[in-house]
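The chain below stands alone and is given in structure tokens; this is the form predicted alone.
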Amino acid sequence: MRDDSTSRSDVYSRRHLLAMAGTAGAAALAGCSGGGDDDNGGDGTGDGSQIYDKKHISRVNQVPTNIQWNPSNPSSYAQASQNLLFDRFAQYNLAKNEFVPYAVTDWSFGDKSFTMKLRDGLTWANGDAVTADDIVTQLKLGMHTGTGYADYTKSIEAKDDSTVVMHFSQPVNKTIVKFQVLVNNHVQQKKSVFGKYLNKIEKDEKSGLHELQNFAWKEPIASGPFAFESTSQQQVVTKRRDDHPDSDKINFETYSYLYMEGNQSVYNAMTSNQIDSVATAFTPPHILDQLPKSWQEIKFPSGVGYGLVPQFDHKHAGDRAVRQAIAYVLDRKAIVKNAGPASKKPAELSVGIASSAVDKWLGDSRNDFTDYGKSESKTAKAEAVLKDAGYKKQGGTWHDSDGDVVKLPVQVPSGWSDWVTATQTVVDQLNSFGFKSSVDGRTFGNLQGQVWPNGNFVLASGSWLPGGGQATFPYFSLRQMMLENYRGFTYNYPAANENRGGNHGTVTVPKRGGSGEMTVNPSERLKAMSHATDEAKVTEIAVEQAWVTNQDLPMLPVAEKQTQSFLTGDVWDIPEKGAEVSKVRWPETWLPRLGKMNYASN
């Protein structure tokens, strides 16, 4: 039910306590009702004629005295503020599936090079200028730590303060180097900070690696319109910056992440109006209808999907045989419509690629594929699968050729409403058909913290999908699988890179469509792709990569997502419902980059 009754000046003074109160105050405030006017059609463009001392507030969902930014270190890496506190090399629109230069305003392509031109005016939070030494540190440290850029780059050169070249070893896909250097690229390893292990590395790779990938980042110097300022276990706050090119478009001085771990509080702030915008929060239909007119629901396609991450030196979830009686076992249709269905589908196909891609990239393969079941559960392959292994099924439960029952725990972030029912249902189709497994619920940091990293755990609830529009372009799909998955899991698939516990090894699967075996390395083979530069050579390895993912499954996909952000027009000015300049991973920070979420005067 909506309440509307409250002033702009109300709900901005009831913020502002809460931001002053942390979250005993949020607790206190709770039961506030909600509200705000219906002024959220705002093109928001700020002038930088006046600043209001005004704060917004987003979420964010881990501990903020453990939040670390060096991105080479995955352990309790930054999951929202890094946005933005540093700049995008660029941006990618996904309504209109098109690259938007910010950092990097210009880019060309030669044979076998790639050259950036760094924006005018870019300055770090401490006054120096971003140059391309800068860049040049940060995507050398990429290549050593396993960057998919490491495929295909010969070198990197700063050509002068601004120009960055990358030069090829050969001709190079396009699409891959755009997404995987500007996209996936934030203006944020100083040289300054960072530059001296890159020296370590050049110097003793392992022991530089070690460090780098050890060191936390707790005070970061920001490349973005707002710096760091400081956490506390409730709160990250950033100042806006004076020295920024978009600083004119900016007309409020503070940006805070209140720290909520699970939906529910995210419900519960958004309801009563305490907090101004959440990057990404399962939100169901009745959760939507309580909120105050005010709030702005941005959906798109995440390229993000819920999916199991196997332990592979685990006894049981380490055993292909296994892994496939799983795929059998679990019925995606159900454990999507418990899950939520209005924002979720059941993944099409057990094999690395989105569903939205599968017919494009498999053809008429497709029918080669092995077909464990969307919405049903084939029990009988199942059982077929673990007796030819030597496992047996004895007073209803699946013991291993030594007499172990396997057990097999999932792991999943205890405040992620939809991604715990999912497991849940997943954990009953699995101990209905004799396993035996139980759902290890954890805080959000905990697991991306310490135990991800670690590889403590059987099967961890994850994502087999990289996220944004690369999801759909087979490459990352298959790498996100294979190589280099971006929560960290330490899951020791023998073909992944070495920071997740690999060692690019082979892997030996049926032959599609004959007898007979094949064995192929996944990381060679990527790398070809990133060098393929015709439609037929890509399709002819994302097949084969595919028929990989499918027989081995080093991940078990699920289901993919929408994902629901949020925006609110209560005492800020946002873009109209629907815009496509919202359609973007994340609209609460790039907007105030453009001028379009600004604190509302009048």
The other form holds:
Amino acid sequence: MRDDSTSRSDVYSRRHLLAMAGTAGAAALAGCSGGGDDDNGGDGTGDGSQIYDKKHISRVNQVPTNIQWNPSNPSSYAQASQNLLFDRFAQYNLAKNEFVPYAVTDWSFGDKSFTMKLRDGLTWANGDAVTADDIVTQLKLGMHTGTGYADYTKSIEAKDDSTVVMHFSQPVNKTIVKFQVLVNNHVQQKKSVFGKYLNKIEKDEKSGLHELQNFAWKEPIASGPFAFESTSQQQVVTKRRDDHPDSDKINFETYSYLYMEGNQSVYNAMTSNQIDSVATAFTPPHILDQLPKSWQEIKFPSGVGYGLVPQFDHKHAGDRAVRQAIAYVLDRKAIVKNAGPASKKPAELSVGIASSAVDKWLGDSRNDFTDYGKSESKTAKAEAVLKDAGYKKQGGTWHDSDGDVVKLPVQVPSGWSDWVTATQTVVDQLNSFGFKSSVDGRTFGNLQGQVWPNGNFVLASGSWLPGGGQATFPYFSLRQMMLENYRGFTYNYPAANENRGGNHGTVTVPKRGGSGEMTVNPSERLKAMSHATDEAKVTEIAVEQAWVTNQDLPMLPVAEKQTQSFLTGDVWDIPEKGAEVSKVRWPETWLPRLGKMNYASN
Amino acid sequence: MKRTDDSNAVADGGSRVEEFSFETTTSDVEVTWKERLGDFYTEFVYKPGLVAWDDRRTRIGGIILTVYILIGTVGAWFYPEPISNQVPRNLAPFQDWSAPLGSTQSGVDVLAMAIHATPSMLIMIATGGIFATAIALVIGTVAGYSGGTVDAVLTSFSDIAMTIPGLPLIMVLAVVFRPDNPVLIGILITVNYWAGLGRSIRSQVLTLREASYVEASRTMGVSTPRILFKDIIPNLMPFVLVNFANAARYVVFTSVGLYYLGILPTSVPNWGIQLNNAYKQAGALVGTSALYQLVVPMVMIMGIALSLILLAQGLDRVFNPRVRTRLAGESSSLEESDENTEVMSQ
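The form predicted together with its partner chain, contrasted with the form predicted alone above:
Below: every chain and molecule of the assembly, starting with the one above.
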């Protein structure tokens, strides 16, 4: 018996056995008749018709049982698996800077309209066809929750089963539409599930929105090539679908997301080959050197940046003088050097415009902007600002006019090692200046699930840039800073959207390059920016709103980073290193759809 | 005070107690303050010191602890506080004298972190140890000696404290109160550690109260507090001190653990925070390049734990009357008899 089993294992490797099981499985699958007559499994001819009973394991940083997939509910919204379960309308390639059609195969602009054509053969995992009605439902919900395109969209209609038309009140900047509608949307909010919320909202907006934003969708119906199977404390499991248009490009059965809280556990899992891909994990050079050679690092500009989100309801963080003092005190260059100079850069200027775009958009007017100091702590300036606002330094610590100590704890997801390092440096710099600051590290799941949506923070670590290819276009970064941060902070900025605690109010700041004050409404002005079709008008508003962010500091920019994404080539066929096709958000869920991340059968 | 008690007491048969008093204070010989201080020094400093010094374990433990106290006082006074960018980043140990044990990726001196964690750790250890042993001693002796309802109430109280799971309780309290004062943290950590110790002290007292000399004191009408302080507690001291050292060790490990897990607020420097940073920020467990950031706080924790263990073991001897008199040179016969016994047993 023993001898027999030994000899068998000599002859058949594990991979062969898997392949044979896969062949049997494939033969049983009605949708894959191509593999049925090719019974000679195991030799791995790679004809693309075999389905291997193989699991691809990726990483998620939330406790899987808490995850929910309703994008209108910021609390515990999925951070990785939604990209696999749902098809993006279109992808944006960061190497080529171009839009790649996906669930929407064709789009066109009218004078005041935008028409999208849905891909043929798209279905939901329960078998229903994806119709234009589903898309209309989703886009209309977005209008009510204050998603970007709500600024300029008048109405949305389904022209036929697979054509959606958006009507605008005025001509709109095309780039804005493409990013906001095509790249930022997945085919996700199915009418049969979300239609009732839309009905309620149309009857009673407030209570309907409340219900929608509290609805936790725990058993999603997928539209992507993998369908939701189950969640446990440890992982989210998804299974390959047969009836997705790209199903025939995928040769493995299961795709799962394993829960790993911190970067450290990701490093360990990568070193021991326990996982097959990681969407994003900050990995310093000395860790990269330790990884097995099969791992491939994919670097691309993330359009995300470390910054501080102040709570405007807080006595001190809500005070402009304190925010300006913080901006003066922070030495952004030192922070970046500590937190990973290989993958990060300090923010050029404290404004809501990405560093690489500052010169292009601000031009000569840049000199008018307050330079809070990129690579130095301007403590004298900070002291002056605080003293003007009635703060006093007693015994080395700053007190407000009521005699209360200025306490500024900084929250950070405890597993994001580079952000924690940055936060520690921020805290040290604030303490040296005489604020009472401390690091408040908690799990990302806890912060994103409960703490941030409830606004329980003084300063929170968050991204001041909107992520992806849109980050260099000021409309998006200004919107991210002032109106709606994608991470769901309730930060109570008066100008912000209601779901972030604001009321689209006005902001008063000193006049740029002169005396006196100016009062503007950022929400109105950004709306105007989306309608502006000539460059001069766009620039004018960009400079004006950048000035508002520079003076009022709705967020404090610190750094910008490059994303480090990881794939392993040990048993997976992946594109060669540096391939342009991989430079998208995110490679590990995009490449399988193209048939470029498959189980290596030979 | 004692005299008043005695003079008011009436012995059997109606005679005054004074006639039978064994009190030394009734002696006509005048004892000066100087002599009393001298006696006190001999009894409580010289003899225990001699015994302690004679034992290698106490000697080593004591030296290590003294070093920690020096680090925590003088060292923390002179050595600069840890703060980011005080020295160049990512220095390896023993390369640059600005950071002898290396620096982190934020340019924080690893040695400064280790040194500045010491004062609050010592305070934590002391308060935690004193709090736990004091409560245990009071509750244990009173319960054991008084008996009856007092015993029942105190024992049930410690039983309840004992049945509450310690670590989860501490975690909940730490999250609710977010203590940043080392004294409070020390007390918090031992919030129910005393219960088990109190129980065992009570059992010891139950045996001791039946001892003949205690019975003699009782017969003579000596007051209960006096019996507790003169007859019972001194006999418990070895046990209590050994347990003090163990409680202190418990405080070290628990506080480091809680800091490592990020449950206690990170406002005070601590070896646990240092371990957490080494693991999470520097990736000290992947490869060996950042291992020193893990080793330094570990050595600090091991050192203080070792000194406490050695002291606990050595102190046992200090309270052993036989060892004590022999070493103080008051009885050479005992030593001989020891040898005789050995010879005989051979």
